[in-house]
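Below, in structure tokens: the form predicted alone, a single chain.
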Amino acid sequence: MAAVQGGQVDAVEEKDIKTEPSNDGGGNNNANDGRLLSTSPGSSSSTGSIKSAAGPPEDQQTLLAVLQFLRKNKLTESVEILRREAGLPEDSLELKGGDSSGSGSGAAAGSVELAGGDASSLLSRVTSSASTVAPAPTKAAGEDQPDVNVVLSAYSQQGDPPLYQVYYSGLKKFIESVLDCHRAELSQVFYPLFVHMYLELVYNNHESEAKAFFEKFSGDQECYYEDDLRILSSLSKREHMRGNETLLDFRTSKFVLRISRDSYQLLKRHLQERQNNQIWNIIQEHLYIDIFDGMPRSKSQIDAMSGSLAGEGKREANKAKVYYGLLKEPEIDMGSKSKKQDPNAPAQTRIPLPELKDSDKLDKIMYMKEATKRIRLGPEILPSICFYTFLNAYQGLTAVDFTDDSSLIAGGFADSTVRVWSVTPKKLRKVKSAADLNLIDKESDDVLERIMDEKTASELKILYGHSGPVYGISFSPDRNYLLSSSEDGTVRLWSLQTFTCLVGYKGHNYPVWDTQFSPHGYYFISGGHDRVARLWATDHYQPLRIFSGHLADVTCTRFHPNSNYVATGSSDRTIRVWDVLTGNCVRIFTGHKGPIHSLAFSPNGKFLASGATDSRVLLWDIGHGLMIGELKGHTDTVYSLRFSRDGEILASGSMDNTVRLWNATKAFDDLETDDFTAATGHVHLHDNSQELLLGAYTSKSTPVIHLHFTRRNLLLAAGGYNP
């Protein structure tokens, strides 16, 4: 027996046994608690030097003993594996006398002796017969793509078609049956079983007991999971499921679920006892269960944190260290005094940023000249809303975006132009041509006047050279550049000094829909329609990092102030953010129950702000990895998200023509995490939306798709008027 639990084993039959860790080390105490033994290729080969003299009842006794062994040792999906490739009946395990809590050990203990001889030669003679019996199937050529084939295949093992129903019922029966405080975290099982059930039914060309299947429990799934649900009725034949995008994506990505253990422990009991296989294979293959010690979450709790294509995010996902905290600023002689710096920020050269040139050391101190003019916003001192609306832009106005000094407005639009405007009495002009240049006097005071063209002299300016619709613009902080990001695969790097394009990137295949550069210049990022994000610097052709995971279109991307992280939003109604240095997720954020549009960081790093088509605005504490707020109150989706200059207040601007504020002072005032929330991910979240909400102000018929506060804390709107 020692043998068998110890290490000998792998290193004398190395060759016949091949084990897979498990996927996901962290909290997956569930399911894949197997996955041990499977016959390797190479075993049928040596089958015939392998086989004894002993005939196959003795192999056939072998077999049960270790798959005793390994029900013993809760290996359940080993056991299962083993069972389906000897080909040995559902209950012949049972008719050992053998159960999955340990009861049949010591009958257990006893086959193993009885066999005789060593672990290994055990063992091999188990692999042999395993193989001998269940050649591995072959698949025939040209078939399918092979990646699409392998996702597709694990469909391929499937039960009576007329008993989906029977068991999906059976397990609704029961789950409506246990105690209230099980049934709503049991209850998230429901949808992720009821899409590979009718997968499963659709993929084994058992079309009309999938529809019926369809019909009868669609109904009973989340509403928030409705255009899901839509697009899966479209998939009734074996061939609608190759090539499509949202189907390789449930199969891919275990969906993930958050149980407390006394739930977890009921349900693996229930389906034990039921022989129901059907399910349990399915719950061990395609879900993953992230298990907690405590109280089972309540109803609200749940819903706060669902939704997303995937399921919640993985507790393990959200423990990495960010560094949320600010960069100290440059040494500027101003007589003030040098702050400290924050012990949860980033060291400064963690990252590589750009020198501070003279120009830019200027605009610091015109900077802190207008910080000490700004209106300190609260609950009693709102801020005044200038609104910038787009005339005769026939809902082509794409993307609009302000310079961070306010003095230039720039919009994108959909018929594949960019338009910089001036907002100041100031006029935009070109620098003089190369010739006119050279009888410049350099030495000149005034220098940076005189090489300035006036009979360039405009308004507006528009840069030509995108070939489809224009979906993001961000000015640098230095307003010498303006990146534009199109339909047409590429990012333009624009220069606001000869209103002409410098590079254009070429990395996304796809509509690129949101770009946006660091706070402190140089790098920016870039998120599209092929579901990655992109970092880039602006003197390099190709990307610096891919950061890879979203499930569907990334569809805003913003950076943190620090420039060390950067959030994007998607599709697939999460939010993740990335470590700009490794490229790696440090946090991944659901709630959301619609594609995101907005995302914003607090001034301070500590929290993010995020708003989708599912009306809503969710806060997120970055440090803990936990949603914290829900604001409640606009009626469409919400497309731009900003915080006031001092973090006092956040503004949200929507589709339903309305600029919200709300008090995010209070809001994260409020906040009680503890070491029990943060370990366990439960969220209480206050149902305080209207006491937050500070004011809302309508437009006539203007949509509101970008806020900006000025350096004075004066709040600027834009957006294109609807008639």
The other form holds:
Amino acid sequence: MAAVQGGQVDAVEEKDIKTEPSNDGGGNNNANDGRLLSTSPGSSSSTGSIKSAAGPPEDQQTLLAVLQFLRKNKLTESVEILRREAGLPEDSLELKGGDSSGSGSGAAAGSVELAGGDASSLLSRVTSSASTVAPAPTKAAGEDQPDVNVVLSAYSQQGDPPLYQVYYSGLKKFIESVLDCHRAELSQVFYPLFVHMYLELVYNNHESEAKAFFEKFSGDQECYYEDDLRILSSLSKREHMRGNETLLDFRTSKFVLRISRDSYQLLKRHLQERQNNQIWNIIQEHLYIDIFDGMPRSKSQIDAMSGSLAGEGKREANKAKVYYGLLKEPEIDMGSKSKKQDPNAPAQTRIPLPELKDSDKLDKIMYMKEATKRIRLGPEILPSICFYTFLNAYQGLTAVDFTDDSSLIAGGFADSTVRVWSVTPKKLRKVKSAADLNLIDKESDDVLERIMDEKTASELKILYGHSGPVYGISFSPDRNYLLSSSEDGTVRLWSLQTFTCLVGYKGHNYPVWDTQFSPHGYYFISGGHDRVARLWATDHYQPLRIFSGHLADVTCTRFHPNSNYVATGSSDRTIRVWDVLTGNCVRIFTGHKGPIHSLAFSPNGKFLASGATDSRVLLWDIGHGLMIGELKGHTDTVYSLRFSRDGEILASGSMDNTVRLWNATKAFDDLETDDFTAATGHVHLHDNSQELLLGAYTSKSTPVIHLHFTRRNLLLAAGGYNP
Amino acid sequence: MADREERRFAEVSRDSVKLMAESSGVELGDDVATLLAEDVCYRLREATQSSSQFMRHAKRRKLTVEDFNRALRWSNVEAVCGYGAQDALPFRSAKEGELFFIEDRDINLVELALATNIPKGCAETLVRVNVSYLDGKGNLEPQGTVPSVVQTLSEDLLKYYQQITRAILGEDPHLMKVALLDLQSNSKIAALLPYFVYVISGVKSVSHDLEQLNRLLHMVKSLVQNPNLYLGSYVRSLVSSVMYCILEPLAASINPLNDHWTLRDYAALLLSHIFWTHGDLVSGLYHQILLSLQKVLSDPVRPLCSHYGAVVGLHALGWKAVERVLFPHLPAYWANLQAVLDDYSVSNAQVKADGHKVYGAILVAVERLLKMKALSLSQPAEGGSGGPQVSVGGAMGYRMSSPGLSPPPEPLSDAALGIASHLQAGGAGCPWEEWTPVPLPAMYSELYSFFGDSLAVRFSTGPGWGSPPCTLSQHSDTKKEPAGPASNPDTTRKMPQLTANLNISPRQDGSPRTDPPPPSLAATGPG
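Next, report the structure of the form predicted together with its partner chain; the form predicted alone has already been given.
Now the full complex is given, and it begins with the chain already shown.
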């Protein structure tokens, strides 16, 4: 058994890694470790310093895994170099070859994602499929798409096409006849089963049967799968399956269901009694059933969590410890009280952060001064709202950002430009040219003033450089830089001193939907159509980390206030939280029914809010990995979310031209009273959106695409006037 | 198979594919055409699906051709050119058969290139900020200013604006007259209104310069008189600018040589004019004006010139305003004024002179109050008795009863209640909630006690005088009647003539009586 297990895990890992060279290849989480590390040897010091935090034994194991991977891909030179670098004996790989797969799985077990631990339980159910998966041939790296034939190979075993309907309706009948408490749980099986059966029919060229099957049962599926079904229905030929991303998602990842043990036994018994191998096979091969002990969940509980492209997140996926506390503020000579270290905070040096410059300290002092004048918001004291309307934005306003001190506003436009406005009377000025700078007395006190070229003062500066719409934009915390990400596949770093482009970060190769600076500067995150999020440092032209695991475009990216984590939202309707240090995915949040377009961490770092095209805002507890609230009220995509400076109010802005204010304090306080959910992981939400809604404010034909609280808690909203 | 498929999507039919193939000289079999058609459909759907994400990320609701082209480009397909126009393309049918096509006119490039009217570039993208919600409450300006700003100023308008402001605020009096005249009649300057209003609100910054203030007031007058302008909520802003000129202790009034009195008189007239003509645009405007006037009047710290402004302001707003605000307040105010007037010291000379101004203003105001009150009482009873009185009284009666001109009494009292608290806070002398009209004789006697024979109006207290019985009865109630007996026969005789002059106020003398309600303004020319 052990040998089989080793082989099994090996094969899984191999398959995952094989998708890796292509960035759009729907990489699985399991590939994360290997991928992350394969980039790190190439990158320089800072990566090294981050990496060195990881323990040495684990280090070696992962190194071996990398070596093995490289060898498999016939990258012998790299193997040599890496081996020499790491100081491993030449035969180490050979010797440990036997258990390297084991060590590989050990390393992967570090990542919560992977089924290292539950591989055996998985295996016990998947024994029959081992033969089909194991002989995955090793292909040369560098192929653009994972070979569909391999991915789809499981579909080649076909039953009798006309019987598919019988199978399906038989199961349907059974599930409808079981006890109410099990019915809701077992009904989860319908959708993935339906999709896989349909695809199987299509793959085997039973077009008419596939169509009939689709027509007969598509109506039964949950309404939130409508978009996927639409895509599915347009797919009726085997040739179409090649290169269809949605389809690959279904194949490369197992659809995850959470079912109670009782319900599962019921299903299993039924299928075995009926000898319904067709369905049983699909369940075993393509579904991951996360069995839990205890009461079956209710329909509303299930509905709250489902909706993502690949089912719910596994419970194990959300078990890792997340240090969501805030970092201690650096001491500044202002008599600030020295706070105690938050027990939930990561170590101060967990990831290396840039030293504070003098100007940063000044800014911190300014910040504190402003903070003393801050209005304490609450249900009775709501913030005033200022609306920044972009007029005549024929070029299509696609992204907006404010500086933290609200002195600058930047807009990204569909005509590839980035425009920066000063919203204070202080005009924007460039630094003088090099020749002129030489003439300046460098000793003078006002040298910083003197280097600015008065002739260039203007309210607006336009930055040209991108060759496609600018979808993401972010100011650096020190206001010296601006990041912009564009359809052209690059992220650009602009200097706000010279108003020129400093670096173009290439790597995504596909549209980059969002980018954001770390709250501590220096690092930034970007995510795009290639389904990965990348962590960069401004002085490295290659990413430090690649966060891969989403099954569709990464649509939005946000840094945790302590810079140790990033959250990404995706069109696969999941939110993932990643550890910057290890590159692992530490949280998977499912529950949205549409692509996620906005994320916001609460200022205390404990909670996350997300908004999606399903017009809802969901609240998440990061520490426990739970959904803790649902805010309904918007009628269109929620494009912006922001917590007030002290976290009492959550503001959401939407395509429906409204800003809504929610009582975040209440939403989070209510949670603490029923923390029993933390143990089971099953949320039970009562619909209290109306109680939490503090106000809805309408703009005039202006979608709200960005929100920002000033340091004194004045709410700034921005959007392009759209008559 | 394609035939019986449910029409879930737009489809390219087999025939269309065949037709297209034929047109490029390829003969296709049915099978091939069917397969091709299906594949084309699928590819189109796929491209449409992926194009929608470009729309979502551009935060739009409308899928554009550009989005579709991006999707095509990213799937390594050539983009479709020529359909990027913003406006909808008309879809027409051909007469000859069941054929539909997109109208695609030929464009003569030569003509376009040589065309003289080169289209102007679109307006600059800009960011405007407005406070949408204060403390999460109330829609102060529901982004209301946006549309007028969006309609950005054309070059010509901008020039016009610059010329006009330059002319009005400039040196040349002739130019100014022309500019003001144009401002009065130009029908195309609606877009500039906010800008003008803004300029006018600059009164606060030129309070040292009587000349400039005067010019700005004339600008207000021109704008108000322009029949093509809808002032809307800008009335409020204009009123506050005018009120500033009336009430504030302007920097210019420090120098006694500066004739700020005339400015205040003029501003007061302007105020009444704005109110009579545009008061209906802003609810509660009348009341607000009264309140602020009263506040100034009841504030002893304010200089006398401010009090003067308040008095002439009330006077300009009509006798009812005087009755309501000035009269009840008079006893309290009188003591202050008397103190000033009785101080004969040299150092007080200037203040005393100012005091006399105020005294005069009050006198004029109360005289008219008495006349009008008498008239209003006699009007219904006397009907059409005396010749001269009828004509004027009739005109006056018209003015009083016409709803557009006279403030409707109902909302007024409502409003009074509404902001009563505010009023108390201002230390008002007269509690409006309890305000009841003082009967004429009582009023007269009280006023007489202040002004003595300075009052030009004389009323008899005898029975021969006011015919309305109510007055009589009330009169008999009043105990003290100091002026009565002395001038009794005289006043009874004079009555008609006096009431005939009732409309006379210092500035209104020259104006033709027949003018519509704001008569004086039309006559008072600029400068």
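Take the two forms, find the largest set of C-alpha atoms that superpose within 1.5 Å, and that set is the rigid core. Residue numbers count along the first chain shown, from 1. Everything numeric in this text was worked out from a predicted model, so none of it was measured.
TODO: Please check if residue 429 moves between these two forms, taking a CA shift of 2 Å or more relative to the superposed core as movement.
DONE: Residue 429 C-alpha, core-superposed: shift of less than 2 Å.
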